[in-house]
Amino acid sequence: MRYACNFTISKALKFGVVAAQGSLKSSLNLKLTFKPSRNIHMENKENSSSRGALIVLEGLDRCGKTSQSSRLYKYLDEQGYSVESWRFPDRNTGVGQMISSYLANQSHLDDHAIHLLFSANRWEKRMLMEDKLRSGTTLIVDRYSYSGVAFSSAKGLDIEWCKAPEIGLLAPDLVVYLDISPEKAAERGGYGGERYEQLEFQKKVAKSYLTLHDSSWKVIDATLPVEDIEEKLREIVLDSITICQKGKLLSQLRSS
């Protein structure tokens, strides 16, 4: 009788061990079954490419870029977009302060040297710019690479040489050119306060800009009433932001 009892206990223990092993194996299999699903979820999250848009306003001095950039920023902010207003040159950096002194006619530099400083000023902000865009912030930028190339080539520098230091900067999602004749711009208040605000030079800059235009640029007549310009600008900028939110990839300037 004692033997039978011991045998029964032994069988029960054996059965318990086997059951425990089976349960553990089942548990491991269950974890393995869910693991691929977790990976797929993470991959989908990492591949989410919704981002902010890089919007650049270009044009001759006194074409209204700064005013329209400010108006556009205020509008997008009020609509609930994550948005920042930038301007080049950024005079708050060390390089930017050297450029500011030059533009105010307080210092003199070789044309090649000042062009490279303008380019370096943009490179100073390149990493921050990409971080902002990837985080979903739209950037409204008053002047960018095109200004650097247009103004330097207007001085007589080789245009391809002027483009070279810009290769690798982020390419704008939208370039809006505010079109005005040099003569009309010269009639606006404050004209002539900085080095480049000279009518004959601005005529050369306008010709240089023409060589940079391509089908991706949007041109707005800068002589229209301010409110009309603002309305046209809002429409094309909102379209660009929507495209970026849907996953448009970032690209590099003149990478080809």
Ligand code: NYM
Contents of the next structure:
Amino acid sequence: MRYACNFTISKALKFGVVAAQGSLKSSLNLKLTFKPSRNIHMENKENSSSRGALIVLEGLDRCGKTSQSSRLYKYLDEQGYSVESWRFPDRNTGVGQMISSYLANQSHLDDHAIHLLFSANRWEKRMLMEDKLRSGTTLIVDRYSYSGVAFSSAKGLDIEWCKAPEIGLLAPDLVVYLDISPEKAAERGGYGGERYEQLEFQKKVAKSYLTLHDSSWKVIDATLPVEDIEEKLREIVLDSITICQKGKLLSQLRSS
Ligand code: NYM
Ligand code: MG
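Now the other one: the form predicted together with the ligand, given that the block above is the form predicted alone.
What follows is the entire complex, opening with the chain shown before.
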């Protein structure tokens, strides 16, 4: 019985759950996908769209995202890439401080209101994000719009309503999901005591991620040894960086 809720995206793919959800997904029109945006810089035909890559790491709390982000950042930096490590929520802005106090249970907000603050926190960084990418800097981002939709819809908010404020933000070039069951994640030295860091809620978040996930995501088993995860991550990230260096248009998130 213990295994009844102990699902992960990898297992679901294996047993066809995602395929079943896929048809549900298309009938409910649930995907966050990419839409080509206007190409603004056209100075040089050959490499007009050469840029840094927008790499997003997603997953449940305690899946290992934050340590993999910093290992990846260190590696790319040492290899001479122009790279920055970002995370959402960005707690350094005014909006980020409101989010931080909410997560610490020091303030209470309506579920819709906090959802919009998380989204606003991404919007306030959008311009800078675009500038960095266009200037050739790769961004490794620990959580992005998918966390926003997964966590808020896990509370019962309508998923389409949750996606709406994300539309128009920059679409990632790569989404890596560090896959772990909620039970295994909870076993990892406990949670930090912030809002959402409870097993029952994380089970709901895992289900939301399963609904959101599409075939473009790269899923890595987060229970593998840290070095193995790191190696797999480097490989797919380097591929993505190369594609963006060769020239790829920036696109935006849209609801399909
Ligand atoms: N979170 C994060 C959301 O609920 N919505 C969002 O848009 C984002 C980016 O904040 N439990 C949640 C997920 C986490 C919490 O993030 C704080 P972290 O990565 O633990 O600092
Ligand atoms: Mg956390």
